[in-house]
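To begin, one chain is listed below as structure tokens, in the form predicted on its own.
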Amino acid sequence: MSSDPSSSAAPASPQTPAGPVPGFHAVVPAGGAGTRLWPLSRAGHPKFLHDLTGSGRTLLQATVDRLVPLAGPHGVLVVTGHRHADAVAAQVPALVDGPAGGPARLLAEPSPRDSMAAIGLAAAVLLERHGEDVVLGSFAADQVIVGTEAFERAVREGVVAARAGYVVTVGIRATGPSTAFGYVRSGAPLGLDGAPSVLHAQGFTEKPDEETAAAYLATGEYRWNAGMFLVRARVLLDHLATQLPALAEGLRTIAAAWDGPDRDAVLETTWPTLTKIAIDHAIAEPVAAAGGVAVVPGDFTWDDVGDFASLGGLLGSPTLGDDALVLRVDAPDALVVPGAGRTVSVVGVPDAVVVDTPDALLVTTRAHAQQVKAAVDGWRGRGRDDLL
């Protein structure tokens, strides 16, 4: 699902810095199985790990180049997982060889236990490393953005209201009403200045019904919430010691422990007690409902491929791949992902959705393509986990 502002997105403002932000560290969570991309993203290579724009660059590595003009070429920390964290020293190998004595940036999580400990993390080791004034923003890995100077901009203005002590989310413009994503509600301006657009966000819903989401649209107050999050990291783990007093304690043991010998060891005792819940639910909502979240609106075009209906939305070519390999006949708008590098010919079915790997074979619609994740969880269900 994608968002696209730009009939209405507001000009870039000539007065819009340019350089680093100073204090600033950009966090990209990599984490998630990418399920409703099945066979093309697997639990050992997920989505976002592969180039699925045809850029050239994985939306990993997409997302640090994004950040790297914001953060500065020292200034993004990557959260994953164990067993991907190869992966990505290998996709952004300046995670792990620069600066030259400085720790490394690639935090490697030994189970997953969500976003708010990955996210706690990542903001109790900066708080560590960088005092009490670092400001951290988390942007997720697998997203794709178009517009940089309105990113830019939207990420500026929401680290002023970071460091007015704002828990800051960024409101993407809705194109339509998507029962995808949850909503955050806009209310008066903060007036703070340098942050001319951020607003008191009053509240969040989770995934409404059609009709819900096109009631919140026709009041203008609603925008979708893409999960990004701009906050002091102090003013981060406080609020997380007031809603989850042992969650905040064990991240700050670990932290503590991080970039000296003892590391495994805190790691193997309390990183499997940490409570396993989504930022959402354990920051964002609470702290909202106290008036304490500001929402800047993200005008620039987003898209978290969720499925491969939003994929072939991105794509020029409804080819993913070698489109010598491909043919259509009677089938327009047929995405097809020759994989395999075997040919793939679709007849007379429009919208046909057709991933050919070495080991799987996915044919499906695009208006079904939520539904791909019923047929990983049908192989789980068979003891396929080799398909996973």
The other form holds:
There are 2 protein chains.
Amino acid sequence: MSSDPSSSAAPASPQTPAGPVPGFHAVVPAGGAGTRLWPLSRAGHPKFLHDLTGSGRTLLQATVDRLVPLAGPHGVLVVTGHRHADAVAAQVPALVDGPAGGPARLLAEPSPRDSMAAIGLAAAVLLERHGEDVVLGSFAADQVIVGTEAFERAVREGVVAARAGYVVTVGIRATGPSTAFGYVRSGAPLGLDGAPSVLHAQGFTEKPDEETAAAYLATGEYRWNAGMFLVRARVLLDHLATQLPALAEGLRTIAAAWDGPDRDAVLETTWPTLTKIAIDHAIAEPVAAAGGVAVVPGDFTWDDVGDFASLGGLLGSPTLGDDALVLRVDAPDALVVPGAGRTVSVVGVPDAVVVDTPDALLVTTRAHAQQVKAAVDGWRGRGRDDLL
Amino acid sequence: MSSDPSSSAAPASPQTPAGPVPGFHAVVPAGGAGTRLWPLSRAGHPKFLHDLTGSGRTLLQATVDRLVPLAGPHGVLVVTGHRHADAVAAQVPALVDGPAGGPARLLAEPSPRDSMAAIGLAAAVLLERHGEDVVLGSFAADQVIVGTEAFERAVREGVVAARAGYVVTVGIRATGPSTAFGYVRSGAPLGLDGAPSVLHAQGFTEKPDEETAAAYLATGEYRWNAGMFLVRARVLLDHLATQLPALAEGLRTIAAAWDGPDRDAVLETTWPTLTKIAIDHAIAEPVAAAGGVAVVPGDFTWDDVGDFASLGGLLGSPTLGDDALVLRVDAPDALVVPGAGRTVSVVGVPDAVVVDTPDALLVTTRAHAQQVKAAVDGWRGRGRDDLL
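Just the form predicted on its own so far, so send over the form predicted in complex with another copy of the chain.
After this comes the whole thing, all chains and molecules, with the earlier chain placed first.
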């Protein structure tokens, strides 16, 4: 810890939460098609590239905005697919041409190899660039968070626990027995200085049915697993070397070449060999079973905007776009996305969801929001990949 | 009756239904905005100009097609508004340039003055052109009829009753206690040779509530009033002279000038003075009260395509247009009009009505079909007359 910059910069305790956390780097995996938000979200223009909340910022931009105060203006790194790299760079130019110069903080994957490869690559590159003291936090690009202060407090405490060697997950205070999210079960407090609310994690669960979810909440021990992780880069890669040594070695090889002339050649030979696995299965679950995972409670409003019902709940107005184009008759809460410049009239369908785009129109209801995927499958089955 | 051409031409009895009915002229009032079929039907392109049944013919064309066998190739006359005259002529060129030449059978009204002026003008012009023996039948341009033989039989019997001096209305056999139509109540048979099924009419009713409608049907005396009338032109104009002498005189003046050089001048001064009134109120009701109206039963399928629920019932498929553009998930009967070339996906709204046009999209349900007018009113209230 001799080179820990926190000794010469602002301390990272929750009592003095102002300023970036020294040594902390935010990693933003920007992937996922957002199929249940089709036709707003498309494979070629997925949901993280959209301003889904009408805030004027896309989900990706809002995610970066939220992390800059914690990681500093050059402390956010985005990992995305090759086909989306240009769009990401256009939305967040600082990733590639920040005032300080230096290597780009936009990592483009040649092909999707799931979240362990994406986050592991970021960890390995950060370790190469910044040394052993890097703590990384991973935050998906397509989540919506309301409550910046509570979010920052959780991250600052999480970093303390990560420095102590834990894999730290953020457990969101559940507002109801959701069946759309997985849960993390917490145990006794860690008792760390500067991280008073962090608890031991007892384990993770998949998405439960409603009865099970209600039983979880009744115990007071369960929180939503938002898929956010904080961990020292070295700790993450050591765990990976234990669990999946070939994957760890592949990532180390790629990272060593990343900022040199051989990046493309090494990616071409090595990337396709990486094991496709989610970080939850690769690291979080086995390490939790061994007592190495902690939970930092997150008392902020969080949503992964998984479908149009979820989106409708996030919007201040039931129109996402120009409300002058929308007319509702006996349908005051109909969710309308007038995305093609045409007028949209909804008569007598209070629960309606109408998403209008230049080539595809979707009509459904909030109650059927989870079935939108079937429409995507239907068009794929008809060979209309141009719509997906 | 000395010049009755029926004595020297094919007899018009129902026993020999082939060939045009001598002296019979069909009048087609082509008006009405079809507001409840918005945005398919627009003020500038109303429903009669549309192929609403997917038959390949517009409602207007299908109406003319249905009447030519009865009235002959030069026996159909259309009355429409000035702004629709070009579109009508384009759809039915024979109205203005039939092989026999002669004056155009397309009468363009300078402004809407309701159905009495429209049909009265046609009657007066036909009287000028063809003399005292003209029997006219009036059939709106925006109705759908299935069952040509039964329709022809009714018209042929109706002409016999019209020649006998009656105002004859067609009473459609009701398929249920509809609250969307007015009813005509029938009495004893007229007992006319060649018109065995024609009955005295006891009177007309406005659209009833459902209980009243059911009570009507239980008597066996009530039929739907389809707004079709058959009457000698002279009889119609004589009734009009009695009921509304100024209107009758105005129409006579206009008709006398119609086929000469003064038409436009006379229209300009006289047309705006004509009383605005429906033929039902001007003629049918008072004459029925005096015993001068007859009912010819029409045992064919009839619909006035008043709204999208009605339209949905007429279509063989729930798509009006290219079915390759439509995907339904848990919504097998959703009525979709893919009128903008874009794909339409309906997920989980079995009752849906989705009408897609280049500038306006409507989403509603069959149950709310009658409320579509409120959307039109809403856009008018916002000053979007371009959409109406």
